[in-house]
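In structure tokens, one chain follows: the form predicted on its own.
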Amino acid sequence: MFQWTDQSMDWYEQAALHCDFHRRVACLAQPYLEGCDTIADLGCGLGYLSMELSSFCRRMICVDVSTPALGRLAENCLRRNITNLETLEADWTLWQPHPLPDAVVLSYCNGLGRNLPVLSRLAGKVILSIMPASNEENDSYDLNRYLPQRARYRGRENHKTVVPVLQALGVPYQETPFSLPFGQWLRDEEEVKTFLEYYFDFHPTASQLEEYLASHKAENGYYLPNVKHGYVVAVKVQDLPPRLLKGAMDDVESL
């Protein structure tokens, strides 16, 4: 299971603050959340999407198991004067809210293809998932020439694997594709090396590092390009088959 550290939180925030990824994803999600008074972001992490979605609802609930991530989110809400967002430290698969939020959102968080019965008991109206298009088209950070075979995200839920599950279950869904930049800004050579080692276990040779740094020099540091190709997928709870609401997914192959 992914765990937030001070370093990974700092990197994520640095990337988020230099682009409008979360705002644009929230805008794509908004049409599916019309009429939703309360929204819960499950596995919210640092909550950058949650903060954007909070402007579309009366109450935003952010659920995660990470104390440090929720603490950082609370600090950012104070800084941005967001007053309708609350944090809850919990495993969302065990959460039993009352009353139910109108919508639950998962962003790059497994669930739609694996835990639909659980999600159906957490949402009053809408289940919405933001997910990568696939785990195979991985051109992130311009690393393919150095790491052509990357399996880091092999177990991550994605559109290519989830849609067949929904179709096999007879679950109607709506979707909106996106391709949005979410690159990484880093201060110096040492931080670039640490980032590559931390996320990709990549230890470049001196010549590789020199070539890579030269290609990604930016003002006041380095910029590593990255584009997230993904989908916003929405399911209405009222459209879920009755057998699924009883927890019957045994006839669908596990992802």
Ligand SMILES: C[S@@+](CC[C@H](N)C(=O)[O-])C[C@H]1O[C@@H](n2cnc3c(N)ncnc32)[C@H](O)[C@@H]1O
Second form
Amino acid sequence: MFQWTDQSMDWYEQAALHCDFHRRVACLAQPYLEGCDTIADLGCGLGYLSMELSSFCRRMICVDVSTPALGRLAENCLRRNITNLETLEADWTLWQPHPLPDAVVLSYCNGLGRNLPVLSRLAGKVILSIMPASNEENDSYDLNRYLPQRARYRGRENHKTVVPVLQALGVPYQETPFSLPFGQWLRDEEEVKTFLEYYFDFHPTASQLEEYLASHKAENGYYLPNVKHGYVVAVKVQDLPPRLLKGAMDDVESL
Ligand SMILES: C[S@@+](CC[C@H](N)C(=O)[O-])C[C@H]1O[C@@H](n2cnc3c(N)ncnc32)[C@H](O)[C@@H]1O
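Could the form predicted in complex with this ligand be shown next, to go alongside the form predicted on its own?
Up next: the whole complex, starting with the chain shown before.
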């Protein structure tokens, strides 16, 4: 189960603040959210996408199980004077909102492929999922020349695994692909080492580290390039087959 630490939240914030990833993803999502008065971001994490989406709706509800992540989001909302966003500490799979939000959003969270019946009971109009294109590495952080094919994201829902499920269930969907930078800025050599160890269990030799640092030196520290390849996938609740709306998981489980 995904868990935030102070360190991983700091890294994510550093990356998010130095690029326009969330603003651009929000712009790609906006056409699917037309007319949605209330949007809920399920598994919102630090809420960088939620903060962008909040400008498209009257009420933004951010649901997560992580107290520290929601705490940072609340602080950032105060700082940015965002007043229509509320945080809710809850497991979204058990959440029973009244009234229903018009749209639910999942971003880099499993759900669309496995939890469609639950999602269909949480959204009035639209279920939107932002997901990686695949779980294969795309040379993120320039690590392919040092590490063998990595399986870091095993089990993470992605476009390659979700689309066959939607097709098999006869669920119509619309999608928009994206490839957007989300590189990592790090302060010093020590932080580069900690980052590589934390996310990739990579312990470079002295010469590998020297080469890696030299090729990623940036102003005031280091920059590790990374591009997120993904899709915005939208499903209209009214298009869901009636057997899904009854809540039967059998078809989904057997895929
Ligand atoms: C990989 S992070 C993605 C965060 C954010 N959506 C983003 O795109 O940056 C997954 C998030 O989902 C939260 N999460 C996982 N399962 C959850 C559940 N059942 N209910 C609520 N939050 C959940 C985790 O705490 C974490 O913040």
